[in-house]
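In the form predicted on its own, a lone chain appears below as structure tokens.
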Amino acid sequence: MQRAAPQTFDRVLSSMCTEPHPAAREAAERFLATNPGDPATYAEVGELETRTVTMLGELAGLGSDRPNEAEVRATARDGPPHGYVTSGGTEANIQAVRSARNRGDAAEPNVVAPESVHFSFTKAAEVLGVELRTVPTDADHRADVDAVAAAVDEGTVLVVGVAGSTEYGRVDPIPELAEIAHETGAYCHVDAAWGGFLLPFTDHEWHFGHAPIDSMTIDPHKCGRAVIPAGGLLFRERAGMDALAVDTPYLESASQASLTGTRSGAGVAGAAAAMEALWPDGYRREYERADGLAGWFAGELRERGFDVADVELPIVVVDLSARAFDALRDRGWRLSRTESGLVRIVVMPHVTREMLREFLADLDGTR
């Protein structure tokens, strides 16, 4: 029987998931058998997934040492930064709605989030039986705030602002958005999956630092270089993770929050082995080296003649025609596009300048 080979990274621009760092991929290898979901009996990663969380939530905002270039507002919270390590993005969304439904007291809760909010919180609605409501976004593809204001109602049991969409790599207003939804006594959560580990180093106000939001998705196995799954789901107070909290008798650990009931061991002690590695400066080193490839990528299409949309983090969406989509596709580009059918190209840290060199001779020879 042949052996089964994972496909490589070379041809892939459409993902944002990426190769693990080497440190992560060995402390995985290590924690291939643990099980973070009882914590009790698994001691040694459950200690590798609060170490994890608390620095997430420096990265966050919710640190003593505020990991953003600028100077933010001091915020209060509840002792260290209470959370844990997901399944991934989609996971840590169901879990922010399912903790504000079930902090509310709404009869018929409803869900206010931007048309560029992940698919994964449609699943949440139709899981949890909320209402999704999605408002209009602004010509910059940015949540409108007048819309959300608009939105909102008494049955309103959260907020969502996007700190990275998975279309565009835009920021919406998070301050904005966190006064609506504290003003109608909604709770205000911040997806920020993919650019949690991006927006650090630029001037956004994105984060727990930033806003008074309640809770948040940051995903190391995007940008962070952890393997996967390793995602993750913060939150300022700890009634967040308790609203979560289900009794389980027949483990050693008296309750569990998470949505899965065993988990991946070698995801917590894959983020924790990359962060460690990483944070701050590598980090900092791989956004800008990003941000300068998808700023001179675009202008390399816009020079071609191609629309391209401005690029505020490192997605590149450009207008292509169904045949030159189809053609990169034949010569084994991976590729995709935005709901409007647009191309979108997601600069990770795997997406060297010398593959997109490549990318546009193989666009060129399209024409």
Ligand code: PLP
Second form
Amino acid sequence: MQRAAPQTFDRVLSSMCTEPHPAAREAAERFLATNPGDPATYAEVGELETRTVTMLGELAGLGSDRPNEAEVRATARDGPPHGYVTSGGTEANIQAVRSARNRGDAAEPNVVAPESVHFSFTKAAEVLGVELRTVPTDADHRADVDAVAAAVDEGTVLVVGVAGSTEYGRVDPIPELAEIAHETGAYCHVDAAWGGFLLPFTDHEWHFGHAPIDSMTIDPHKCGRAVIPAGGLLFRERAGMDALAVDTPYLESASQASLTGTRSGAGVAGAAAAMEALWPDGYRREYERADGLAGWFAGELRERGFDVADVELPIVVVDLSARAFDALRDRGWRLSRTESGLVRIVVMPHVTREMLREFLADLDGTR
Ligand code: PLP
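Please give the corresponding structure for the form predicted together with pyridoxal-5'-phosphate (PLP), as opposed to the form predicted on its own shown earlier.
Starting with the chain above, the whole complex follows.
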């Protein structure tokens, strides 16, 4: 049988996936046949998952209120962080909605989110029978706090903020959203699926240590350079995970909180290996590189007369004609449009200055 050529990233500008770290590839292969869904049987990968969640908690600001060992013994308090390695941001977001719905007692539960939320929340709403109320963003594509406050009511179980939006890379005003959520008796979830590995090196207020948020999505298989599938779901309180757990009579393990049953240990092992290799200095270097590159690229596009949105995290959104878009795609560039028709270029670890220079030369050739 002929083998298909492996994916190369040399013209991919539209994706939030990237080349995994070599250590992640190697670890993933070793754990391919393990199942972290049954940690009593697959203990080694179970321990790796605990370590991964602890590291994700550190990234996400849970480190400061983690009890030390003596406290744990004295109070029988274990955590935070609580969570697990999901199949990706979609599963983590669905599970955050499910946990909030299960913990609340609303007869007709709703989730309030800015219109910039990822489409996984539409899936969550459909699957879980929850109403998704999306509200307009402000002129700069961030959640509009007044619009969110006006949309919540006694049926609201979850208020969602995005820390690194999929289209514009914007960070919502998370402390304000958490306040609105808690005033109405709802939980607050932050979707940092893409931004979570970049934001620790910025001065944004986005994580558990900056605001009393309750849960977070933070995906190693995006900017964390793990292998796919490796998403992350974190809760401040154990009750968040408990609300997801079902009994698992035929397994050695007594209960399971993940949405999928059997899941690949490759995702967990890859995430652990990538974070051990890169947190924090490797991720910091990559954030600084991508941030500088995005700023340079936006400047090059503006000099050519294109309309470019302000860059917050390394996503460059530019207004290109349909003719240029099609011509670039014909030359092999993988590009996608935002809902409003703009072109979005995600500066992931595989995106280099050479690559963007080639892109600009091709763009110049279309004019
Ligand atoms: N949340 C955000 C902010 C995203 O950008 C994405 C994907 O791009 C997701 C969630 C969904 O993640 P996945 O595709 O890993 O399910």
